[in-house]
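Next up: just one chain, as structure tokens, the form predicted on its own.
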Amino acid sequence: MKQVVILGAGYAGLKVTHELQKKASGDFKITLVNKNSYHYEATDLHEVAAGTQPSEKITYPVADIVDPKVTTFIQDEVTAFDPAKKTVSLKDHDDLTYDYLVVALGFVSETFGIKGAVENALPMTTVEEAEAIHAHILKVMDDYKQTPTPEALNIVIAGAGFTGIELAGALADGRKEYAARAGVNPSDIKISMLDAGTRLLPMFSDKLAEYGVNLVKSLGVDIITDARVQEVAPGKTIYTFGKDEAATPHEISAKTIIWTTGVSGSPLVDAAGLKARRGRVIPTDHLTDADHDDLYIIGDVAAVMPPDGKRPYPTTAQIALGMGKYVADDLASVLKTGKHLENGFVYKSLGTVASVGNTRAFGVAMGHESKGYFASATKKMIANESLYRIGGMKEVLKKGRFDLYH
């Protein structure tokens, strides 16, 4: 019996478990291993941390979507895998060989080499690093409280992209918990973002980027673009503006820094002798590596390429629920007949669409941009589908989306 083993159950992960699982006739067994015992909603991390989302809303457990009598379901961190002997290490458990391996270890927060981002800012890449966002959050007002500190009510978030932005709108939307707890008014709360961009959210068009812009200054947060971090000090961001190195320094102090500057692949895939870039793999039409034909790429650790091959596509939630549904056929079809699917994967954005709090968004959805209440509820349809793509009606009964009107 052929062994599929499936690393990581994020989106692409678990997608690919949920739909192989329908075409098992008993000649392949999937082994599907992940570091915790739930799947999280990466996509909604940024409301945990501003404490306006429980992490249980965003979170549902492996062993709903887990057919137990086609998968083995092992939870442990993946320490390695090695292509060559086709071999996965775990932590806690014994080896794992395979027939087949499907790489979907998603992402870890990028510093790029600032000095001083991985001691003293916080990262937003797991659900308890969001929670522990949120922790420190009102851990800070309590003991401005006690002990008022300018600096304690200052937020800096470094990074203005896409994450960025939907972290500042919920920050904005938790002020008043904050105030309540620092015993001062939401006004008091300083929300401020650093960005070496000057174009912020190249996603979508000039005047679409600027109304999202806008909207978020609107809510009292300072967005400070062509500003370059240069350290990350105990209570303070270092930047300079410019590409000029040598400028002069500035400093904005505040006792919450959040690192939202970008993400890279699971380092992983580079200690694998993978040809790859920032944990991130180029895979071929069938997202397999280049060098393995058992191997499959997707996810955050792969790099897939549009058809003009100027960059890869953004790393979504969307294209991984994609991919995912994608290897479960191809895989499929070499486990039965040998061979790959006669089309490689391709893929058609649906849209994007950028939360700034509970009811404000904007984006482009079905080939049409929207703004406002409007984008808010079809922000929120977007979770409920994705949802439903894994886990079903079950899962969008219980951890669905529907505050449209609050």
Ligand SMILES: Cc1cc2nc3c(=O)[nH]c(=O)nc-3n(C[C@H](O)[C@H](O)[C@H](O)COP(=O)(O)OP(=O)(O)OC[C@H]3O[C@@H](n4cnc5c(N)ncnc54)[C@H](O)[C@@H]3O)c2cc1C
Given for the second form:
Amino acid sequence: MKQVVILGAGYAGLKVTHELQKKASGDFKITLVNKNSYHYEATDLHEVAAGTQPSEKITYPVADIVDPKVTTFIQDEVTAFDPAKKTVSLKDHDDLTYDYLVVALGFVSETFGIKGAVENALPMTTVEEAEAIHAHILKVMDDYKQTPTPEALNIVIAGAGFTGIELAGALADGRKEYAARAGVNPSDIKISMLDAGTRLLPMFSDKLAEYGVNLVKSLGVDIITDARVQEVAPGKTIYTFGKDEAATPHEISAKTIIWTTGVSGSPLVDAAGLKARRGRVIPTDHLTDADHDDLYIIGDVAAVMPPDGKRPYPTTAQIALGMGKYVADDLASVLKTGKHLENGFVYKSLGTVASVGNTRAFGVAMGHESKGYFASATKKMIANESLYRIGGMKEVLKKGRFDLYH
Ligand SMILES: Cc1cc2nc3c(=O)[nH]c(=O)nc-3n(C[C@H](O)[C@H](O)[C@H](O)COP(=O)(O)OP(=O)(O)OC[C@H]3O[C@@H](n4cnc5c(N)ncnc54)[C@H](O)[C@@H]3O)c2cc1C
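Having seen the form predicted on its own, could you give me the form predicted in complex with this ligand?
All chains and molecules follow, beginning with the one already shown.
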């Protein structure tokens, strides 16, 4: 009996599990390992951080997906994997051995070694971290009511990429709640974003990116571009304009500093000795590691190159789901015939839509640029589609977004 071990129950790992276990006929067993007992929709973490969605709305039990006849679910932390010995080490369980390994360990916050960022800024990569951001904002607002200090009403987002922009929109929606706690007007809550780039949102056309940036600005969010964060001190973000590190430093005082400058793949990928950059491996056409045909590497730990491109596809939930489906098919073929599928992985994007709060969005869906309410409804439908692609109708009915026209 062949043993397949899948690490991570995010979009990629759970999709492989869901699809592969349907193909089992007593010929292989799956072991799925994940830190938490639940899967979370990482694409909605900013809403939990802002407090505009409860965490229960973006999570569901891994057990809902697992077929216990084929798959054993182990809730534990993976501490290492060894491609040469074909073993996986866990924090609280014995080592696992495998015939085939699927590494789908996702992303971690990337601080690029910026001084004080780890200690003094809040990351937003897990449900716990998103909940901690919301709890922090509420505490700061409660403290303000007791002892008013202007920096308590300031929120700084370091990084105005896709995630930062979505977070700014959600925080703008959350202002009413924060202001009520602090006993001030919503407009007294200042949200500022800092980004080293001058042309934000490169995934969109000039016109659409400008629309998105102006939409966020229209909510009273201050976006400071060409601004490199040099240091994060307690309650203070220090930055300089332009590329000259000796330029005059500027600072913003804020009791809430949220870090969204970027993510890298799981550090376990580098630690395993795979040829990786920032935790990401360029996989083969069959999504295996070039040096280990029995090791698939998918989701945010993979940097998949487009056929004619120089830069890898952006890491998204959408491509992670596509890779999950492909690996289930390819691995089933390898397990049953000993051969990979004839065709390699091909990615077709449904589009990219950024939400700016609950009712506004902009982006490209099915080849067309869209804005406003229509884009917002499209974003929710794409999220429902992703729920459906793993959890089926059951999870869509429980967790789906049906407030399409609010
Ligand atoms: C705020 C935000 C908004 C986003 N919006 C979009 C969007 O609109 N559209 C889109 O397509 N993408 C979006 N993304 C990107 C998307 O969320 C990621 O690309 C996607 O989550 C990657 O899926 P994955 O399965 O590779 O990893 P993950 O979803 O990160 O899953 C990895 C899993 O592995 C588990 N894990 C990690 N380390 C260990 C360990 N050591 N031991 C055990 N378990 C472990 C984690 O707990 C998790 O369950 C967004 C991301 C963020 C943060």
